Structure formats: structure tokens, C-alpha cells
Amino acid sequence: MNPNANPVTLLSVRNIHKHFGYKQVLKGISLDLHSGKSTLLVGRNGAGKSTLIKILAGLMRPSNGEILYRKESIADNPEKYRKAFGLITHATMFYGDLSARENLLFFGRLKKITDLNEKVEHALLRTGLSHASDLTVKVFSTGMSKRLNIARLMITDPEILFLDEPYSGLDLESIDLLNKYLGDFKSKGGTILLISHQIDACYDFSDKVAFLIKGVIEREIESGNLSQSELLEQYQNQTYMRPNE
């Protein structure tokens, strides 16, 4: 049975606002994320993309608005929601004095993962980190830290992924590894919200492109209606912005 044959809405973002003092960063964001689908969020620096990811991942509180996971407010069952998503950001959020294996075991225990030792070893093998599994993470390169992030996603097995510039610091081999994982993740019914300046790396598995302009999602376009070259041209020339900007 194909889990993507009848996609369901896993996450609904409803009228999310965020302000810092007098500065309003998000001005009523509404967005639906569906099973087996990937949404690429694009916009200028400062448009509010990372702020939105942080709010969805519980790292920041919205000023107003609501987030629904499977039609229920995440405020009603925050533990259930925390188990449902995985996150990659600029900050890897690992403990530098612990080894790669120790970090994975720690995060796995937090999420009460069953068969944890086996899953950790399998994830280290799949991400090419078995040889470095006993090294402290503080000596890892950026690319190795990102691979360890992928390994963490593999053991926690989320339904939803929030990815903020996941390709930064990755070599071509690591990009292929990430894309293979994301492709498998989608095929099993997972949903992805992705921010990336490297559109050529992620366009092929993006089903929808959402344009965030000055704190508002102005447009959502199915990727089949916008070629990669057209999106790159709009992105590089900022032609998706309103004429008066």
C-alpha cells in the first residue's frame, strides 16, 4: 500500500504572528503540510523563515496563532508533538564533549526509542560515521556534524522534518546521502518543510514552493508549475517580490 496515495494534513499553521518589541517578523502565517509531501520555503534574508521554523519546533513561542498536529492543538499534547518532528538547523545542538555514539544514545533515550543500540549502530553505518563513532563531537567538521544530525533523525524516526539550510557545509557525497534519506522519508509518508539557498540541491524532491515576503506567505506554487530554472531566476533576481519592494 502506498502511504502517499491519500495524503493527510499532518500539520496546520494558523495565523501565526511573531513580534520582537515593536518589530513584527511574522504577520499571520497560515500553511498546511501534508504526508508524503515536501514544501520549500523561500524568501529574502530577514523574511522570517528561520523564525517560523523555530516556532514550529518549539524553540520559540509565537505572539499569536495556533499550530495543529493531526487536527489537534500542539498545546494540548506537547509531548506527542515533540516525538513527531525532527529538526536540522544551523546549530547542531550536540554535546561537544560526548562522542557521536554517546550523543545518539542520549537523544534516543530522551525519546524512549526501542532497540536503541541497534538503531544507533545502523545509523552510524548508513551515514558513514562508524569510524568516528567514539570521537568527541567537538572535533567534528561541519559536514560530519550534519551527518550526525541525519543519524539522529534516523533513530528517532519522525513524521515531520523541519530543515533550516541543511545543505550548508556538506560535500557532494553528503548531499547525496541527505537527499536519499529525504526521498525515503517522503516515500514512507513523512512531510518536510525546508529552507535552503541551494535550490538546485533540493528542487527535485520539493512538491510545493511557498514564498515568504516580509512576514507573509504571498504565494504557494506546485513545483510542477515552476521549473527549477524559473525558480532559480526568480530567487536570484528577487522577481517573486511585489513590484513596489
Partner chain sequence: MVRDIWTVVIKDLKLDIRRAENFFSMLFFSVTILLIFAFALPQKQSTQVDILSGVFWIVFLLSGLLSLNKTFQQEKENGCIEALLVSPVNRGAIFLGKMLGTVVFILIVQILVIPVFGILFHHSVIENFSWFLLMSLLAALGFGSLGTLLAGLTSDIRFREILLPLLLFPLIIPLLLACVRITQSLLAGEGILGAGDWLRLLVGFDAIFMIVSFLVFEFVMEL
The other form holds:
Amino acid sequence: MNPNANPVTLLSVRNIHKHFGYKQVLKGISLDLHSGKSTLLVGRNGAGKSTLIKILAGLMRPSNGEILYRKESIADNPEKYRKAFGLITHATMFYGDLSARENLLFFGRLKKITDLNEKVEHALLRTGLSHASDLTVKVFSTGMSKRLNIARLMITDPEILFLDEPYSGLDLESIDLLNKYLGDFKSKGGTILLISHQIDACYDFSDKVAFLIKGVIEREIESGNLSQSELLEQYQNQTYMRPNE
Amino acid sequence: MVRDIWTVVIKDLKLDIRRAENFFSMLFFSVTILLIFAFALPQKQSTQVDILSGVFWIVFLLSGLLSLNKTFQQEKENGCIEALLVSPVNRGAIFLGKMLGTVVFILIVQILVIPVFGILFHHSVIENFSWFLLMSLLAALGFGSLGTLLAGLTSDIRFREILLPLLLFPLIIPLLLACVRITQSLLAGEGILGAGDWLRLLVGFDAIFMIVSFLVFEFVMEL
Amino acid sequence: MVLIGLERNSLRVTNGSNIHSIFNTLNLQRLFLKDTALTLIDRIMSFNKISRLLGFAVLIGLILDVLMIFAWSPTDSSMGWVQKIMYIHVPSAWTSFLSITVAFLFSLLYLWKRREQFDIIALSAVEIGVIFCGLALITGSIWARPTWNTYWTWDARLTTTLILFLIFSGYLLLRRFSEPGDQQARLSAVVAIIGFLDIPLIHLSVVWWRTLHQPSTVFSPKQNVIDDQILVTLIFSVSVFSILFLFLLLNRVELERRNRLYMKTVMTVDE
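What does the same protein look like in the form predicted in complex with the partner chain, given that the last one was the form predicted on its own?
Every chain and every other molecule in the complex is listed next, the one we just looked at coming first.
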């Protein structure tokens, strides 16, 4: 059965607000993530994109609103929810003094992955890091760390991916690697929420584009109705100019 | 849960081994403070049992502070704490893992510091080595619990190096008093039960703050 | 002079005193109060009325208290006039413990409900608590000098008060070193909770460590060693200080609330 034929709502974001001190960063975000679909979230710096991802990943609590994973609030069973998603952020999130393999094994163990050793070796092979698997991560280049992040996603086998600027610092080869992984991931019924300024890199597999402006999702566009150049134009209009100016 | 705690402890200890400079700086810091006390205290009195146990626990607290400062800095370095927090692991398990890692680290340093202390101050310390190690364990449990909680709490805050001892030291005064008294009775040859009430207080303190820290750690670990 | 544009209307704000006009225009004060613990009271009476009432009660109470202390209660035969400082010392200590207890309860409530109002109350209570803790320590040393011939004794209750003062000064420092918001509120609440839970242990350990203080004569069920008039005056003092605490708490909470509201208004205007 093709899972994309009948998409399920995996994650449902309802009216999320977030205050930071005196400032309100998110002002009522509602968003649905469906299986087999990917959503590209674009917006200016400081629009609240990364904050939204942190809230969705359960790293922050929203000041208001709720997040439903398969119709169940994520606050009710956080551990089950945390098993279901993968995360890439600006930080590499690896221990510099552990080797690549040790890092993967550590996070894999915490995620209770079965057949961990084989999966780790396989992921290292696919990301082309086998030759460096015993080096400590602190000697890795940015690109290698990013690829190691992709390897971590491969072993943890999530259902939802939150990717915050995953393309930054990647060479073309690694972009292909990531896109191939994301394509497979989608065809298996996963859902992706992506933040990126590199529209050309992620246009092909974005099904929906959401414009986050000043803490509000101003509009959502099905990217099927839009060519890449139209999207780029929209993107520049929406994100680099204030709507009222 | 137990497996998760174990995984975190092993990871922390592995990092400690890879960063042996942490261990050695704590060890030499302890020895340096011991030397300072040896020079600063009057020679005759330094052999007196009362002062000995005070010196020992001051060294313990000051060097223990170093081990607390490092635990969350390691996690913050590459944003590892976020990867740890999105793992399907109870926040309490992360707390216990990091706390036990700190306790083991402190104990390993103490194993080397206690003989040095005995050599510099009084031979009876070496004769009571296992008692001193047990006392270090009991102290490290309470100190490690509150310390790990507060180290996590201050990890995002400016001037955390100052704030951590400012918050921690007043809170662990019962622990300090109990340890000093029990050690005094040990050195006076009355055995560990010579201060039975204090021992009960110490164990109670450990238990209360291990549980409380375990419960509230979740609130500290939100970003 | 600040010129602030709000949405499409522009408002000219000359200084802090005109701040009410912003709140009224935006109807923010109502909005903010809507889900707070004080809603009910607020409906019955305005903040100003309660505050004035309490302030009046405190004023009358303090005048009466001074009269009772100096004109009515007998002068202690052994300690003389110095003993009168007890009527400040004991209520100060009492008020500081009361404040810390209030702070503890509202910190728990904050972690549970995450309402900003609870954080404001906890913060205000700790500030008042630290001030009265300081007062208790100062009056304690003044009292100790002629009584025990020393400014500081490691007496159990004084020492506990000192440690309490340090813990909650740490709490206020934590507030200063962090940015206002949910994180600050959560971290401070955790400190207030462990600080409060530590008090019995601290007190027990300090009592065992050393006791010099006269046993708590007021509340001990033994024979009535304390003079009736002294007791009545003391209880009256404690009550007046408790009302004073309420008065200060209410005003501090309102001040903090207005301050935060003002900052929020300014921040939204900034966009």
C-alpha cells in the first residue's frame, strides 16, 4: 500500500503561543503535519522558526496551546513522542571527546534501538564516515558533523523529522545524500518539518510551504501549484519585506 | 530506566577519562588547598582532631565544586544537552546518571586525596581510610544531588561560577555539619556510631535531596 | 519623553505616572487580571481600596504597638529597656518565615500552573522575606550585645536565620543574573522550594551543633514564665507585622505587575 495515498495527521499543532520574557515570539501557530508530506517553513531571522521547532521537539513548553501526536497530547506521554521524532539543529549535538561510533551508540542506546551495532555500521557506511568512525568528533569538519547527524537519523528511524537549517555547511554531495535519505523517509510515510533558506536544495520534496512572519503563519501554499522560481519570488516577497511597507 | 541511568553514567565516565585534565586539575587543586591549610594553620594545632576534620571537608567542598562546574559544561558544548533531552528518556534518569557520574568522579579523586591528607596531617586518617571513603560516599551523594540540580539550574545563567557556590553552600550546611561531627568522632576513635544522630541526619539529607532533586530536575531542564 | 505608537492610534506618554492611560486604552489591565488569583477580590474591591485599607490598619496598628511596647508592657527586671527590642526582633523573624512560606507555596503553584501571577507573588514574598530576615539579624545583634556581651552568637535560631538570609539572597541574585520570563520563574521556583525544604534540616543540625539561646519561652507549653502583658504585646506586634507583610506584599505584587505590563507594552510597540 502506498502510504501517501491516504495521509494520516501525525502531528497537529494547535494555537501555540510563546513568550520570551516581555516579548511574544509565537502568536497562535496552528499547523498539521501529514504522513508522507513535508512542510517547508520559511521566514525572516527572528520570526520564531527555531523557537517553534524547539517547542515541537519538547525542549520548551509553549506558553499556551497544545501539540497532538497521533491525536494524543505530547505532554501525556512525552517519552513515546520523543521516540517518534528526529531532530537536526544548528548545533552539532555530539560529544567532542567521544568517537563518531561511540556517539551514535550512546544516542542509539538511549533511543532503545534494536540491532544497534549493525545499524550504526550501516549508517556510517551510507554517510561515508566509516573511515572516520573511530576519530573523536572534535576533529570532524562541519560537513562531517552534519553527515554524522544524518547517520543519527538513519539509526533512530523516526516518524517525524524536525530539521532546522540542515543544508547549511553541506557540500553538493552531502545535499544529495540528505535529499535521498529524506525522499526515502517520506516514501515510507514519514513527515518532515523543515526550516531552510536554501529553497533550491529542498524545493523538490517540499509539499507545502508555510510563511512564518512575526510569530504568525501568514499563509500556506501547496508547492505543487508553484514553480520553484515563483516560490522563490514569493519567498523573497514574504520574508524580506514587511507586509505593510 | 536503570539501563538509561547506566548509559549516561558510562558516557560521563568515558568523557572524564578522555578529559583527564579535569581529573588532574581537581586532584592537584585538592592537594594545593591541603598544603595551604598545612602552612596556614599553627603546627601544634594542626594535629588536633577537631581542626583535621574541618580541613578535610573544606577541601572536599571546594574540589567538589570543580567537578560540578564541568558536568553541564560538557553537555552545553555542542548543544549535546538538546540531543540528550529529546531522547526518549525520563529527565529523572538523566539526573541520576549525571549525579552518579559526579559521585564516582569525586570518589576516585578522594581515594587519592585521603592518603595525601593523612601524610600531611595525621596518620590516623590512613588507618581509617575505608571509613573516610565511606563518609566521602555519603557526603558525595547529598552534595552530588543538590550540586547536579543547581549546576543544571545555573548552566544557562551569567556568572554561574559564582552563583553555584552561593546557592549550594548555604543549602548543604546540614551535610557539612554532619560530616564534620562524624569525622571527629571517627578520629577520636569512637567509630562511626559515635555520632549516630548525625549519621542519621546525613543519610536523611541524602535521601530527601536525592528525591527532591530527582523530582524537580524536569523543571530545570526546559530551555 | 517617549513617543509610542500603538497599533494605529498614537499615544504620547510623558512619564511613568501616565502609564495608566495606556493600560486603560488597551484594556490590558483587565485582560491581565482575568485569570489571576486576585480576580474575585478585584471584583469586590479595587486594588487601591484594599491597599489603602491595609495601609490604614498598619498605621493604626504600629501606633498602638509603640504605645503598648513603651507605655503598657512592663520593663524586664533583668534585661531592662533593651528587652523592648524583642517586640521588633521576634515579629521580624516571624514575618520572614511567613514570607518564605508564602514564596514556597506560590513557587509550587507556579511550577504546577505556570501562571505569571504566581511567579510575581513568589518574587515579592522573597524580597520582603529577605528584608525582614535582615531586620531580625540586626535587631538580634543589637539585643545580643548587652545580653550576651557579644554582637554575634552562634545561637541556633539566629544561625538558621542567617543561613536563610543567604539562601534567599542567592535567590534574588539568581533573579538579577537571568532574564525575566518563564525560565527565570522556573529556576527561581526550584531554588525557593529546595531552600524551604532545607530549613528544618538546617535548623535541626544547627540546634545540635550549638544552643545558647533561651528556649522559646512564648510557645513552650510549660508554666507561664512570661508575663501576660509582655505576651499580649508580643502577639499584637506579630499581628501588626503580619498585616504589614500583607500590605507590602500586595503593593510589591502590584508594582511588579505594572512594571512587567509596561515592559510588555513597550516591547510590542517596538515591532
